[in-house]
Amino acid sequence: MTRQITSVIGGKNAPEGSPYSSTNPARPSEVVATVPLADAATFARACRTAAAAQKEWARVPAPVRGRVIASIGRLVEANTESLARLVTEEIGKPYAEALGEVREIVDTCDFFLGEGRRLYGQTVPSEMPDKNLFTFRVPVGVAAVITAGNFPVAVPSWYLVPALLCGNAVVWKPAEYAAASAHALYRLFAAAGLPDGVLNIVFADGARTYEGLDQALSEGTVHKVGFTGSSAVGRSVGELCGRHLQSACLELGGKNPMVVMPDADLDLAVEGALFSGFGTAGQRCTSLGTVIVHRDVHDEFVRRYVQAVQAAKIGDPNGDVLYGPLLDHKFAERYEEYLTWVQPHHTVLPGPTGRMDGEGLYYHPVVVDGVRPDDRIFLEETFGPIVGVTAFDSLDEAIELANRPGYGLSSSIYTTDPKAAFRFRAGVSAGMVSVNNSTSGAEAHLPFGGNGKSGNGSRQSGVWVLDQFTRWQAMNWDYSGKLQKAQMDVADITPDLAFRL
């Protein structure tokens, strides 16, 4: 069934734009949804609409906004199977993973519904009598949120839920190749009772979004930008925000390392490397990039890893498979370019590479052993089912290799030695570290985000994301009836500093 969907601004459909078709990557001839892609002026108009609605939404008491978030969670939970099936149909994510993705929205709502009663400020003592000091969290205003399609409903919720809870209005631009999934999530949010204009969804391509965002920033109708996507585009978004004296919340790519120490449980490490390297067809920002294996166990790890990859099922995402098709034709074309980075000194395992026979965008899993620190395949993100392997001799060398690509999102170490685990944690540049666990797998109440090429240090999820969608406001209240000047009209208690026992 082909769905006809449009952008929604101020609660009304905005059908203007150039036609686009979202297709099923398992059966690319099957159109999932058609949607008109808006122009820059439409995006800017959505931001003005959001700005007009935001002030009234901010006046709604935060605990009441928290109840709206609770309603969103219950609505998503009640529609779990339908939403997960749509995600599987539109981007080819295995149904079991799609169910987990929907569960993450519910978990996020469950966490933040209580934050409506905990948007705490502080009461601070003053250095002068008859004077009190306070701090308050205040909403930023309008958040423009731009998300990728590999997690078309979970990752958007990391932005939308806390932004709305804090009293902001939102203009959301999802990935066009996941338009139907995004539109379904928008409808669930709207059904929770959000006033018109508080949440707006705009479908547009990258160029028109950038142009419209520039216009909105110039007009002062956007006060925070959240972006999930590639490091290259994130750099452009960050530069644009910087010109308007704003700091974007950037969640970008990764070249996530997994270190396997000589004392590691190799079967456990193989299981983690299989899931993080090839789950979602290697199309997570936290997907495993390179396994960095101690030389003493390198050959045995590779043998077991290749065996596990060969045994993995790849195919129809509605079945029990490790992964299904790539997200979209553009990602398939880019992945085929990554395969050209393989060099003569590499050993390619377990066998065939490239696209599998059949209609869907299915690709063989590839393990590339013998990668070197200067190889392109070692240094750059490879979004797809390909994992590099290299060897090391000391933990210091492993940490240096882990940091060399310059990303800093997720990382992992397999070891039974606590000293090694904590040395790795202290030395690795990643924002997230796993011990005896894979590089993938975020929980809704921990900070998520990276450093370097993976982001600008901003964090999503948990209480830490509140700093993205609120500003701290300080207030002093002097009820002394006279002007008291800070640092000057302060009581002085004189000590006897010459005193000795």
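Numbering follows the first chain given and starts at 1. This is a predicted model, so every value here is computed, not measured. Only the largest set of C-alpha atoms that superpose within 1.5 Å between the two forms is called the rigid core. First, how it differs from the form predicted in complex with nicotinamide-adenine-dinucleotide.
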Contents of the next structure:
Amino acid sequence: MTRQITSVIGGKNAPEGSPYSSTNPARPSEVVATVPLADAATFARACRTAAAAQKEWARVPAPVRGRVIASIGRLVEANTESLARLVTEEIGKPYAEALGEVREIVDTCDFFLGEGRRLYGQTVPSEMPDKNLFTFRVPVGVAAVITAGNFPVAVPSWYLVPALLCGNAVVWKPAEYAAASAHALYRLFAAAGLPDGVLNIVFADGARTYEGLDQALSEGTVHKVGFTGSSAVGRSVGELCGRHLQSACLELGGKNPMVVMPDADLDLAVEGALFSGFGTAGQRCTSLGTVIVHRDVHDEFVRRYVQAVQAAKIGDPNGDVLYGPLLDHKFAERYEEYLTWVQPHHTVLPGPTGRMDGEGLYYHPVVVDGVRPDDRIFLEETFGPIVGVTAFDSLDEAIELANRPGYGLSSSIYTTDPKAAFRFRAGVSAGMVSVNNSTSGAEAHLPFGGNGKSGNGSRQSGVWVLDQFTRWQAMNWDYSGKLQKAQMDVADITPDLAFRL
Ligand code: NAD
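To test you: the structure above is the form predicted on its own. What is the structure of the form predicted in complex with nicotinamide-adenine-dinucleotide?
Complete assembly follows, chain above in first position.
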């Protein structure tokens, strides 16, 4: 069934734009939705609309906004199956994983509905008498949120839910190839009773989005940018925000390492490497990039890993499969380019590479053994079903290898030695560290985010994301009836510093 959808600004459809079709990657001839892609002026108009609506929204008491978040959670939960089916249809994510993705939105709402009754500020002691100090969390204003489509509903909810709860208005620009899933999520948010203009959805391509964002930042109608996507685009969005003295929350790509120590439970490590390397066809930001395995267990690990990969089911994402098709043609083309990075010194396992026979964008799983630290496959994100393997001799060397690509999103170590686990945690540059668990699998109340090429240190989820969507305001209230000057009119208690026992 082809859906016809449009951007929605101020509660009204905005049907202008150039036509785009979002297709089913399992059957690319099937159009899931048609959508007009907006121009830059439309994006900027949405930001002006949001700025006008935000003032009233910020006046709604935070506990009442929390009730709206509660309603969003209930609506999403009640529509779980239809939203998950749509995600599977539009981006080919296996249905079981799509259900998990929808669950994550509900978890996020569950966490933030209560935050409406907290959003704590502080009372702080003053250095002078008869004076009180306070801090308040103030909404930033309008958040422009630009997202990738590999998690077309869960990852956007990590922005939308806390941003709205904190009293901001939002302009959301989802990935084109996940337009129908995004539009469905928008409708669930709107059904919860958000006033018109508080949440707006704009479908646009990257170039128009950049131009529209530049215009909106110049007009002063955007006060925070949330960007989830590739490191290359994140860099230019970050530069743009910097030029306008606005901060961006950048959640970017990953080259996530998994270290397998000689004392590791190898079967457990293989299970983790299978799920994080090939789940969602290797198209998660937290997907496993390179297994860094101790030389003593390298051969045995590779033997068991390849066996597990060979046994894995790949196919119709509505069935019980490890992975389905790649997200979209764009990703299939890019993935074919990554395959050209394989070099003669590599050993490619288990056998065939490239696209499988048939219409769908299905690709063979590839394990590349013998990867060296200067190889492109080692250094760059390879979004797709390909995992590199390299050997190490000491933990220090493993940590150096884990950090070498310069990303820093997720990481993992398999070991039964607590010392190794804690040394790895302290040495690895990643924002997230798993011990005896794969590189994938975020929980809605733990900070999520990366460093280096994976992001600018911002964190989503849990209480940590509140610092993205509020700014601290400090207030001092002097009731002494006179001007008391900080640092100058402060009582001095004289110690006897010459005192000795
Ligand atoms: P992308 O950077 O091409 O696109 C992301 C979004 O930005 C899309 O909505 C796109 O239309 C928009 N965009 C593209 N060019 C733009 C520009 N010049 N200005 C403004 N917006 C622009 O990313 P993608 O290929 O769609 O997604 C995959 C990437 O996203 C991978 O690198 C993956 O690791 C990353 N990702 C990161 C996280 C995270 O939380 N760290 C989560 C999911 C995906």
